[in-house]
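There is one chain below, alone, in structure tokens, taken in the form predicted alone.
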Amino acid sequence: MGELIKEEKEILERAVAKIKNKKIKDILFVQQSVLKAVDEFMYKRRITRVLPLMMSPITDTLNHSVEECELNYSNQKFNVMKSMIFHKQLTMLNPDIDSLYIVSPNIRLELATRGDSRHLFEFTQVDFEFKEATMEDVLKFIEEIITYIFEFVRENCIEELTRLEVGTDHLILTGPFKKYSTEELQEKYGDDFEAEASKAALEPFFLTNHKREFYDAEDLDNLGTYRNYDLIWPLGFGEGLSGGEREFTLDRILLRMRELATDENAFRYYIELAKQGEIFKTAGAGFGVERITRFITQQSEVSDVTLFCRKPGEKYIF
């Protein structure tokens, strides 16, 4: 076997100072806290945890560009779990269960854009979804589990936030996170919006009303927006969280699949139990552990708080 050459030693090195990072224990212990909290929140509230799929035929649409990552088992076709969007639905059918949450490893292949310091193509996020819910129900339910976490965090977290040279501040929540649309914030402050607004901002706030993928419902009382929202960070750390609440009935997701050219045929088995009246209503969300720990940690970049980076754009050997 060759001796490696000058630049795969470079990303042996680079490699491995990650791992030997002095900060990462410590990061790695707020990311566990924060675990612990989402696991006593959700225990206390009795809402059961349902285990994580690697793949499936069918997963989350995305109506923005990713590579996709299909691969054939036993003469079918699956593609790595983008998100459990489908599936918490699904679970829904079950009359017993009415709330869920997973702690799902998610793979989205994005695009390598330059100067991006908050997406990675391998990530982890808590997903959650009510039956019956409405965006209202699951905004007060975010603010819940957050302040919880943040709780949590500053009793839990002392030492490893004061060797990181992390204060709290950022972590007081003065009271209900505020809330606005993507028309009020892009005429206050251009395209850019959101990043701009998450600098200019000292606590979450949440962004309602995105044009995205067909099961984010339309409101039929003012066509043209849409019952979703986002959770933005402060301090210029941009969005975490992402939800909405569903569209359920036959001819609502026909049309929006329509709208947004969806491959029908493989989501026919969705659209068949579509059709027998067998998809609940529902709401949820869903955030990114990682950007989460980054902005509890006020790490520059989200790979700042990974052992095995998944950044786009990089060279991996491990």
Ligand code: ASP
The other form holds:
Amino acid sequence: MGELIKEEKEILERAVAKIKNKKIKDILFVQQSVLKAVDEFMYKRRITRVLPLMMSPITDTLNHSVEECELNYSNQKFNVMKSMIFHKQLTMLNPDIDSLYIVSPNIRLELATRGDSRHLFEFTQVDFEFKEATMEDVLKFIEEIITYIFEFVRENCIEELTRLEVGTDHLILTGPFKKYSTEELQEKYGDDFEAEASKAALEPFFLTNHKREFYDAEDLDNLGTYRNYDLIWPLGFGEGLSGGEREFTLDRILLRMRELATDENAFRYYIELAKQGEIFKTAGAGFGVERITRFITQQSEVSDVTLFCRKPGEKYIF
Ligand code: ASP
Ligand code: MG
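Which structure goes with the form predicted together with aspartic acid (ASP), now that we have seen the form predicted alone?
Okay, now the whole complex, with that chain kicking things off.
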């Protein structure tokens, strides 16, 4: 084995400095508090906790391109889990389960161009889904759980937030979250509306109506618009949660798949279940744990809340 060259030594130094970051212990305690608050909140409501999977023959089709990563096991193809969206729907096959959540590690091999302050190619999300729920039900749920988390953090992380010099004012929520549609904000702010509106906002807000994955439901009373939503963190921190009502009938699923040129063969068993009426009307969402931690601790980069580099377009050694 040869000695490390200068450039390699620098990479190692940077990796070690990240682990030794003086702020990280406090940041991780805040993150731990977020997850404890989530568990408490879900537990009180008896929402079933399902453990995550890390690979599956089907996974989230996503709304943007990532590098694909197929694995072979026992002569079968698996993909790394991009999100548990289909497994959330499949869990609902159990007639006794009508609400669930998963603290779910996801891998999305983002292109190097996503080396911005918000993306990690490996991250964790709190993913939840409710049978028979509407968009309005889920928006209310999101408001309640975020309020619970912020209150929990304000009560339990005062020392940490003081040491991090960020205080708790940004965690005070004064009323129901505002709700805007993408068209509305686009008109006001132009093409970069999400980032601009996030910069202008002082409290989290909902952004509805995104044309994206086939499983997010189109509004049948208003075709061309969608009953889905994001939660946008204020102060420029950007998108932190995505979700929607789901398509669940065979004809709608096939129509949306065809619109988006989805590989129907890969989804043959899912489609068969839709044919049998076994994909149910549900709605849900998922929020990124590192992103909420970044917002609460007001870090400039999402990777500032991690110990190991998973920012797209960098060199990874551990
Ligand atoms: N979990 C999200 C949802 O429920 C999808 C995603 O992971 O972006 O729609
Ligand atoms: Mg999203």
